There are 4 protein chains.
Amino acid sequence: MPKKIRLGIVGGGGDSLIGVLHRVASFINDNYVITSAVFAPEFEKSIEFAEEIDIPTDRIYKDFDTMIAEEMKLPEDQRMQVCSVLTPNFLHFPMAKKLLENGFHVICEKPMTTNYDEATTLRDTWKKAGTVFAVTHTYTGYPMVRQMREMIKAGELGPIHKVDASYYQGWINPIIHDAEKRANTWRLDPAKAGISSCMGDIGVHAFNMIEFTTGLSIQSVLCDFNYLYDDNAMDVDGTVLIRMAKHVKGVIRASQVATGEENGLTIKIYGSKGALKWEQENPNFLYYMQEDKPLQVLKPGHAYNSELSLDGTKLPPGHPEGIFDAMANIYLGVARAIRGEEYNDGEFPTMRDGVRGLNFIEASVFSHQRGNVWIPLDPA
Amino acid sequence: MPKKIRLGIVGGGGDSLIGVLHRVASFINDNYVITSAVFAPEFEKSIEFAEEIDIPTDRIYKDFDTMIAEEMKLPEDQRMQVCSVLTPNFLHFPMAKKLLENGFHVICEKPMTTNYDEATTLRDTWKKAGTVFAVTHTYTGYPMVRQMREMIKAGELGPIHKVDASYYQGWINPIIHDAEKRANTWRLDPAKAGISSCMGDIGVHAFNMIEFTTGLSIQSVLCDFNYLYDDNAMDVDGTVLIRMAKHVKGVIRASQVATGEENGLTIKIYGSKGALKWEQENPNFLYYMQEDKPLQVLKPGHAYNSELSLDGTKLPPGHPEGIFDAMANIYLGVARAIRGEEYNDGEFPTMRDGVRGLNFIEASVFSHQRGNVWIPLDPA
Amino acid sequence: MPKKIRLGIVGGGGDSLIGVLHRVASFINDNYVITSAVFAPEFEKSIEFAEEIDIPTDRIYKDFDTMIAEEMKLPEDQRMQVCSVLTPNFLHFPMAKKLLENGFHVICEKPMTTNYDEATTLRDTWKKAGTVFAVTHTYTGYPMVRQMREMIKAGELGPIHKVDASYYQGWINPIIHDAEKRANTWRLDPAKAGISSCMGDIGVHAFNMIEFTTGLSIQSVLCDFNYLYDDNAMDVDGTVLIRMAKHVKGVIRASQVATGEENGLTIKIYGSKGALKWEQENPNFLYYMQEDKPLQVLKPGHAYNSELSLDGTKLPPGHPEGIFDAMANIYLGVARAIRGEEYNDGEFPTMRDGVRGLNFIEASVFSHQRGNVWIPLDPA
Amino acid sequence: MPKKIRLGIVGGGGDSLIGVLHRVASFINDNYVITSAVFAPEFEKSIEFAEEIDIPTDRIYKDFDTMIAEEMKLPEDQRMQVCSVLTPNFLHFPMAKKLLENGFHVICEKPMTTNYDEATTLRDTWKKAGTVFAVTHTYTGYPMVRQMREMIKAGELGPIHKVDASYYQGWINPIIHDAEKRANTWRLDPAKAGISSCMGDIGVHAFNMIEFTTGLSIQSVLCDFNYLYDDNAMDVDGTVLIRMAKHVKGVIRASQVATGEENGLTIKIYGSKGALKWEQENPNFLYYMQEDKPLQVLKPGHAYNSELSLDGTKLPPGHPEGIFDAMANIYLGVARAIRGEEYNDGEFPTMRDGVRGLNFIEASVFSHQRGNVWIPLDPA
């Protein structure tokens, strides 16, 4: 009967949505207790938020460096064990790095870093640290995504020859078509938001989903972005041709100007024997197709699912679980890893996923900039 | 910045599903802390479970009566404030009653009591107590169910003239067709499970959903059950004709032998100006129909939703929330009520819902037993 | 290589929708040629319509009696062989009767007659005539409805214990809520429209669908209608409890005030081993459910379908066929029967379906009028 | 009251599926009578087929050239007016050309020719002929596809900035993975099947659908094919990046190895104000999205549809029409054009569509062969 894991949080205070998502996820399986936090850049706001959610304020710190310094002074059995990094993107790298260097486990929001160099550096740091590192590609925590991975691993689709993933949103549409608004959104300012908007924020989820479910590595990409206006420097739409192996190809489509779309992450995997389809907005339905047989619709919680999938379902079939439950599944896997318990590959996205994602984003940008040519990714 | 509410739990230990659902729901909005519990009939198991979920064991009690006695000795600002009753059905009534009599707020699982007499008695007790009482008709916590209620209240459908709700499951199918199994299932033993299986367990949800969304009261019922076998004494399937007002009619269908159905709660409400449809297994989609206009599909989190609906959504559109989130919404409403904060009618099902439900179940049974005649319900 | 069958038509001229449906259906499989017709009560309009659709006018007759008289004078190898009766409901009976008495085959629109007495009389006439008689319950012609029938016949669902069919439309909604309109619609005038509006026009389709797919006979009904207004004498909504055998029960729901519904005929059949669901507005998808197995979605044209189903599909999977094709399948079966070729039971609805339908409608009306009591149907 | 148009048919005999589709389509609106035909290369088979479908055999010819020669001898008011060309692909060009040169109207199956040169030549011939020419991109005949076109034309989506169309089938999957089968399929033999399998057969439909609905012209393409095996010379899968104007981009995805897919043509069009989605296998549902408003689902036959859409629906809402009805709509438009009646742009695909399609196919092949570079299409 293990004690709860002592969890630190940086960022995620106030009305941060990502804060709610991580906090709830940490509660769901009774594995974590929040002991330490810097919820906001201003100390008073951090304290205020801690009081709002009614947790002890004695280990709410004025800033991240203080947090590390003070926690390191605590005896190991009281010290924070793992820290969730929920700060703005550019802070992920330095914070995660320092956490690893001080021997903490890390749960890092996505994108793991702002560029590929940082990502590989962080990987090196992590290798030395030897602690648990998770990057929260939340969607991999859905039971039916896990089921895809296990069915493919078990060979139920035969060799894969075609993949097709998309992530369509429409939220930037009202901004991009207004000259003033698009000039003043930090998301479209490369200085603040990094090298890519659409591919970096959401396309990378589609990329990750493909590698997560198929177990294959994307080897090269050819990308065409759409900026929509001459005075806009960031991609708000893009399509990426991908090659995964000889005769294994596919496409990733991402958009922030797909008017009216909400959070349309979809994936289709075609193999010689069968195919699978999944949509994030209907996460509890997995479509399994075989030539000349009726389409099958798999749902969570049934005994026909794999162990990895069933592990991610708390209630019997027909009781819809959602994105908080998906994130909770990731936190569950991390808890097991931290405690040195057995866990399955696939219970949480790792450093490898983070590094691959940055490689993909950068390669896509290069491909577009160089005139839509093929750019290889590093070997996985 | 309020302190967390001190929550007690009776039942729900071990691998109880209802236990997980309530516990997670209490965590989700940072409003509750579990201070006191009797998780299981055996004291050691209760302690063991408390350790498993890593909560303090000092206020884990050996039984319910001890719990009440000991908590009453505590100063008011340390004492348990509300207790979730998750025990077997026949214990709901005595426990809820005692809790109310001692001035506690109560969150009671459904069915509130085993018969209508108990229900009205409990209502009297509660009226004297003046505390908060919620019965967990979980499905009313879904944002799109709340949206139905608010749209109907706002007159968007015009006067309602037809309702149609169903709750189809298939889980008893493998049991009912096996003579030995059906003889040995407590669910089909009236001595253990009460007067109704199908209508009492699930039909009542459909009933509640109709009254919750329309704001109307069902006035009389005509019911036909199906027992499937001569040696089976409990309804496993049934259809109830309902009358809500002159010229306002409808039907409730419930089944535990709807082979292959999981948790198929559906509701359709038709008014002179428009209609609404909703399905529990796709809870984030609400279908709004008007004559000669395109069907509209409403989803949670959009500004076009009512305040009551939006209050139940934590993330932006396109991030599916599920049944844990629905229950969490109910716990949120209860927290507000306990704290004396403002809250909207409809944030949680009340004593009225509990009493009405038992009245419906009993009337349905009588109707069937007396040869499918109309049985009036008491005025709401 | 058979010659085309000589087809007569009464009714269906002008912009009659039923006229288009039958005419196109007769063309689709190259089996019929229209030789003879009375398209409209006024001779000139009949001629005009024949010219409009460019068919010879020499055998367009001034009225039905003349049609019969003149056709009987023709040599048998030129005489009309079969006649489609598309006239207003009250004319179905006398026309079909006279056709049968003169030795013609008959394709009769639904309802076959205006009451049960006429229906049984017509059955007697038909038995003497010995010709082919079809009543156009069009929906039985859909390939996936045929597939339901064959799967159930083959025992794939095990013994059936529950059926649930509905037919929801909303078209009368704008009429019924307007006092003047509802007073002046022939559909709501018992003198013109017969004893039932909703159950007679559409509920009977749901009834027929149940008997067609399950092969079982409904034995008794208990019906509750809704008239919506005191000054309205015709049912515009109704629910019928049905019993098919001991422990085999179900429900038929029909409505013309289900606001926003178009042509919502649905059917669900539950057996001990499996279940099937089908919806008329998505006719090319059949849902097959089994306990603890993934839902299967069957589609037309696949080799896994039955012979009867495949016979009703002209193109490969994925090419949607619709209601014209369903009616064409019925005409194809009738053509085979007329030619004395082999055909399968189920290729077209017969006199039995017509008689049963009228029995059902009348029994439903009696049940409601007598205070929602059980009314037995005649043995099938 | 016009006489029926005298229709000739080349090809389409025996159990030809395309033959059934065209024949039925010609019947549906009472506009055509088949007077002349060469159903098969062997004269006896042609005669036999004519007898099978019971049409006069006096103008069934032994070959195409005889057909032309003999028909030209007939007086103009008896002569075939239009001819449907349903022969193998390589015969489309010479036959259509000769038909046009002799002053006939032509309905030509798709692909119009086997290469772009032939297509432009045919266009020149047609310009001289001045007759009606239709190429049967059948899917443009669906009422909801027409509705897309009209809504976009009316500006309801605002300026279009993104298009995404796909055509996924899986039928070649069992062939392509079998070395012997793939070596012996004429579809994968460039000598017999032309320069492209997947893009030429189905990708071109997605291309046409985009241009038909948006009214925009695709200006350049970048294509990557997948052959799946080294010994296979024909594309069985491919993705095409497209550019339609500055800042207007999109993607066309096509596959014959999308295991388990049947006839998955889909299209999504995104504009600054709204978006539309449609799927061929559910052709009677059109999804209309706007930012922060509920999704709307449009269906055929409602008054809210455009004239062009309504013209393509024969029955009231809720009565599914299918692909035969879509093709019939095209035949209806052609009939109006032949008769010199008024008709709307969009009632049938024209020579322009045929020429554009071949240009697209050829450009896609070049793009792939030259290493996935951008290839411009000719100005439309």
The other form holds:
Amino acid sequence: MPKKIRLGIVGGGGDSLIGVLHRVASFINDNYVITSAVFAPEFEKSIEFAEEIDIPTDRIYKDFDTMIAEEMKLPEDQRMQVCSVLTPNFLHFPMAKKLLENGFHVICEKPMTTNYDEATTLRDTWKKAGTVFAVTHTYTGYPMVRQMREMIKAGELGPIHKVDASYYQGWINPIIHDAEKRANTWRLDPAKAGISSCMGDIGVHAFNMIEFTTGLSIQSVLCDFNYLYDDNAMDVDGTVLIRMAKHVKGVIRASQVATGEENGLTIKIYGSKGALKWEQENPNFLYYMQEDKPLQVLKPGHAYNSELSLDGTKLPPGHPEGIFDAMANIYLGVARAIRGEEYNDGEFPTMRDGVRGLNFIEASVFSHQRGNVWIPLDPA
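Please show me the structure of the same protein in the form predicted alone, now that we have looked at it in the form predicted together with another copy of the chain.
What follows is just the one chain, with no partners and no other molecules.
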């Protein structure tokens, strides 16, 4: 078996959910070993956290720049090969860029950058570097999302004519109604979160899911945001009409103030012959609807599923697979790419997805700011 890939991590220490998700995902398929990290801005906290999760502290660094400098001093067969960037949004671009410039592979949380110009600059840097770059749109790793993609690609729905994706959460609700809290939350600070809160954090997942599953590109958007308070600079709710072609249209709905909602990502794709519906909170059920036929419920692990879906299934039918498994499937695809092995292009989101996401986020913001008008996206 090939040696494990040497993984570095920036961010994700303490009680960070993203940190736990990435670390567990990297372990699941036995492809990675964490060799180096900067878990927190304070060196002492990084060391303490490394000791807490039982990682050697000799390559825990005081800051990101020191990490790069010291890793580059090591022989190539000892230094980290890939680095996961799990920091707040405003740090994604400078860190990912420096990693690429030094020849490292990158696994980056989304949004990839805080604006579209940075995204295109990062794309140019990546092209020169020639390394692997993955953006962790985690939900693409679910087996039944992959099944959607393969069924649509095979033409089982016929030509697509309607898409509907929504992502409802309620977590900002207790914050947004308190002036002091909303002024001191980094996700509501444009300097740290970027140009958008709701659409940039969760709406972009719905956007990515539509393009991932249908294989079609969204061409233009018309958006209406809700900020709730005049002193709040960031959207916390929004609705986006989308055009994918002359006769292919749909809607993206996203909210961080949907009271009582937890992680309600849902996607529905309607074609001339059939339709598919998937819900993140019930990820093992893919609903397949056809005219004059009973509703079919497809589940992971069965032989009727596609090769891509089965490759991302680790348990026998009837055993639930969840968010850790979905992220692990992305890490598995990245490992195959780093090793130069053959892999399906649906195994992990790429630089293209990151750039497309920022193009969508900015276009939706501009659409709202300019009076709810149609804004074109750049060609995919």
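On a predicted model such as this, the values are computed, not experimentally measured, just so you know. Whichever C-alpha set is largest while still superposing within 1.5 Å between the two forms counts as the rigid core. Numbering follows the first chain given and starts at 1.
Trainee: Align both forms on the core first, then report whether residue 292 has a C-alpha shift of 2 Å or more between these two forms.
Mentor: Shift at residue 292: below 2 Å after core fit.
Trainee: Once the core is superposed between these two forms, does residue 231 show a C-alpha displacement of at least 2 Å?
Mentor: Residue 231 C-alpha, core-superposed: shift of 2 Å or more.
Trainee: Relative to the superposed rigid core, does the CA atom of residue 178 travel 2 Å or more between these two forms?
Mentor: The answer is yes; the displacement is at least 2 Å.
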